[in-house]
Amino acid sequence: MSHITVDDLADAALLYCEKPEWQDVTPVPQYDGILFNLSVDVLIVVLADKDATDYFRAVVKSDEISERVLQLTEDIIRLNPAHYSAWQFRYRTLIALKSNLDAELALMDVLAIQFLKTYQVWHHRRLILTALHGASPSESLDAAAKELHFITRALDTDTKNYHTWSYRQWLLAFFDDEALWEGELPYVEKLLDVDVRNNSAWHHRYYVVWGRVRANGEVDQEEVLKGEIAYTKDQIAGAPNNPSAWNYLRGVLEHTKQPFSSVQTFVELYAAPARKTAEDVVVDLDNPGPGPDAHLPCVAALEFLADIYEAAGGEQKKAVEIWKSLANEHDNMRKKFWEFRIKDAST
């Protein structure tokens, strides 16, 4: 469906079929059937899109490379930002004309915010940055730094947009410059301070901590592991039923090949029923417990504890009992899954 409304077209230029400078082009129409049962507003938008794409097919057929093709593709993209062929032909035209790619990025700043969830706009930015890097590697780093600032602005609009996060990670990996990487962990922690359930931020934290920055061997892996476990425990203590933090804890242990049982003492605090009195609370700085208002037992902790028992050998019955409690009481939504786990354990 078009992202443009009749109000957007009210002051627009003529249709391409009415423009004198396009009279030398014979449009190539596509049969779309009979347009019926459409409101006037929708019909105007549809006709504008049809007019532009008829001329687009014509320039593709003739393989025209010109400034007016850039205007045509921009108009089509504004009408339909998911039009992949228009994006591809636009990029090809930009490169062939040796156009100002910085100016193209400035235009993409507008379109990326307007069409934030459209994959094509982010892919186009990636192509432009790659082309800039090929032309001038040193100057492209400045462009990459500016791009990080723009991505941050885009994430302020939608902190969990998959395309934006994927593009940010590509940018970091492609340029792989220390100056670009150094602000990533503080940025992620800022996002998690605002919303500890931001799964995208947790995913990016894993990418930053266990990706390029920690892979060069210059950092003590043991200290990094201790720090990440301590940080994650603190976040779980503040929001015990946050699956993102529990999944991060699992990921950290799996990545470093540490057994889940290494955090069993901590997990048990959240797998137990809520404590009744202050006397039940034992302060352990290495294993911060849940607050007095925490909803316990925590489903993620129960699952974690069952996995610990299953891996231990000889503790299978304890794991099955936990799965039964999840199926019948604590996590009915996934009842079939827990029943599968129980059945699988008995075979």
Contents of the next structure:
Amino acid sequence: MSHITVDDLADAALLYCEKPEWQDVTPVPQYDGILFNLSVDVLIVVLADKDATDYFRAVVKSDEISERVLQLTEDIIRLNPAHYSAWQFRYRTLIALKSNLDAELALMDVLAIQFLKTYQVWHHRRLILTALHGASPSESLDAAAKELHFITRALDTDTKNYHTWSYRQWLLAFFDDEALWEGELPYVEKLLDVDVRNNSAWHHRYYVVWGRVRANGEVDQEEVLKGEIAYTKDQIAGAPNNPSAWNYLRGVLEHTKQPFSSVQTFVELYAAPARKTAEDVVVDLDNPGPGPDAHLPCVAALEFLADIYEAAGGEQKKAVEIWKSLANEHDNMRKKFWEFRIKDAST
Amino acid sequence: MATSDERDWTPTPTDGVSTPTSTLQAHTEEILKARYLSTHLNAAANANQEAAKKPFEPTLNKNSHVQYLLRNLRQGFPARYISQEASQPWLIFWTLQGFQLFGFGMDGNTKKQTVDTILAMQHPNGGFGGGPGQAPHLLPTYAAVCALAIVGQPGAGGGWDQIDRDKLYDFFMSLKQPDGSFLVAHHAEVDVRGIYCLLAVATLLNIITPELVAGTPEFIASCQTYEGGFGNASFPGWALRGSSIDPSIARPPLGEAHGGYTFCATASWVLLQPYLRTSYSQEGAVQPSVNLKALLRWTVQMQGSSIELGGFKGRTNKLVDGCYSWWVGGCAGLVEGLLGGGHSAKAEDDAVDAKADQDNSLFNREALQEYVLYAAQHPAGGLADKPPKPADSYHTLYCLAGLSASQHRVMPSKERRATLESVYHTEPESQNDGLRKEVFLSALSWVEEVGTAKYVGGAESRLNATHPLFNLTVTHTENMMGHFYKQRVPVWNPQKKSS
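Now show the form predicted together with the partner chain, given that the preceding structure was the form predicted alone.
Starting with the chain above, the whole complex follows.
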């Protein structure tokens, strides 16, 4: 360590131990431990981090509430966005000082994109939005609309980011304003046009269409169901071996308590070993068939058809035949599971 | 074991439609296939004539992984990486539990140092933080308590009796929300990871009460998505009436079904069964329910195909990753347990010469072992997501734990439960003993099903079994729970049962 001098740190900002405005604070080291054989680059960052977190422990200990705590926690967060204690202390300080929360959000915009995968980044925004709502529910709608745009930008760079999606879903429900909800379905469709296999987008579709709690009679459930089934069938027709779309179809039917057999004609087109030749195809707008490049039979369709047979009663044999073909031929990896289905159906 | 040319290399069908998801998928399949083939080529080049006659099986490179764990230990846990500074108990737990899976004990000095380090992270107001002076948080609390289960003991300086359980309980209660969930820390988020950590710790330390977990099963149930797996939380707002929940109004899950959350929710659901059994019997109480068949379906659907070497994914249409060997592979065993698939009578009666075909597992155990052995082992030691990712402490433990869970079947045993119950004694002054006893018996009834172990690569690949609810060895779980419940835990020795 002796070969590192303060000169090496010249490019960096001053350490907290060098800042005159922090001379009244005695830093609290984490351990009386030593630093290990790290490269110079790493060591500079470690020193800066050790310096900042030593001062952080000191302000936590003295329970200090001040502007300089905001600077300190920002520095720590920039070095380590997963430092949840720094986030926690920052939030507490912001509220205690009645800081401008819009300015806080603007500052956080930069950090959020940089540290997209960090929990705390998104949770902090949620706390700020909640506080804005508490202060003025009507005015906070503007902030919520801006936030939705910001989330969209974040998802542009990572379309399956878990925390971002979860946060978007929370935001919509928490503010529960028609103006926020109305753009969601077109947004999902845009994402699925780009990548029909984006399961996060399918989940969001389910959340928007079926998860939102509304007053009775606000929407015509039957119309919605018809529309969703038609949309999903079209997506399956375009790329049949897509478990996301099949899971959505199952989810919709289960949620609305429709029997799986209500889509049997459609499912059979995909459970068949090969596509019908052009002459045999009868155009059926309700049941679009697979395209010429479709890989058939589709495992998800076979499973679906077996479920229809199992539920029908008296068709158990047909279901067992399908499960056997899945176990032994089409989906050998899940042999144990398909054998379990056979056993389970017979008891 | 299939040789390389017999193996099914069918790529995931794209139906002629290429999207970002399918492009990434195809790229990953190429990488995995290449890893498999190069492993076979290297093996063939190095094999002597004797070995060349036998079909090749990949093995666990125990020595290089133990060296990797030793390097972590020697270089010291504290803040080696800034990004892990708020996760110090995790780094310790991942490394210690890794050693346990290999069957390595710790020397007295290391144990003592580790206990002291962990205790330095206990917060004066209860719970453990990610490091000394950090705020208490449910996640590091789980890691700290599990680390103490491994290296601690009762008595002065042993670590166990220095856990302030009263304050810990108060800390837990201070995080509780009206919808039955818990914040992971003050001013922090709600999610099922934190709830799992809380329930695992409360179970180990004997601090579960009806007050603590009231409403929690309903919250967990609300996180199940239409796909069958679980998301990270649910939205309570529409169902909230002041500080209580209207059960007739839905609480939609936030976030799609995900392997990590599904493990945590499923393990929580198992850990809550004692409360469900003892507290919902009266007054026509409505039990919350989880769709177990949908959960099972989702879990097995996460296992990748032959070209993906049988690893697990964390979400529909995402890539396989070694860590899901535990989060999803381990979860499959929990689901089987919930479906009543405990030790089969046959396995218990006929323990000694049980055959491989007695395997009642619902996922492909050999295939998962292959993924870990082919794809997750880093040539320089340690385990990883998939090639060409570097090894890290997190993946090292969860790949190993997943490998262990696919080697051993640890399942609830009625016989084990009966044995524990026969020696259970009730403390005269204790409250909630009905629940407490049920928690104790249920957690410790999970033991390895005799005669069903399977090792791809033979004995060289063998790891110790791990308890599917805690990811501790059964022995460590028994020792800690025996201490905190003041119960004797008799040795489990099923072979001698019939004599």
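Predicted model, so just to flag it, every value in this text is computed and none were measured. We call the rigid core whatever largest set of C-alpha positions still superposes within 1.5 Å between the two forms. Residue numbers count along the first chain shown, from 1.
J.: After superposing on the rigid core, what is the C-alpha displacement of Arg341 between these two forms, in Å?
T.: A shift of 2.3 Å at the C-alpha.
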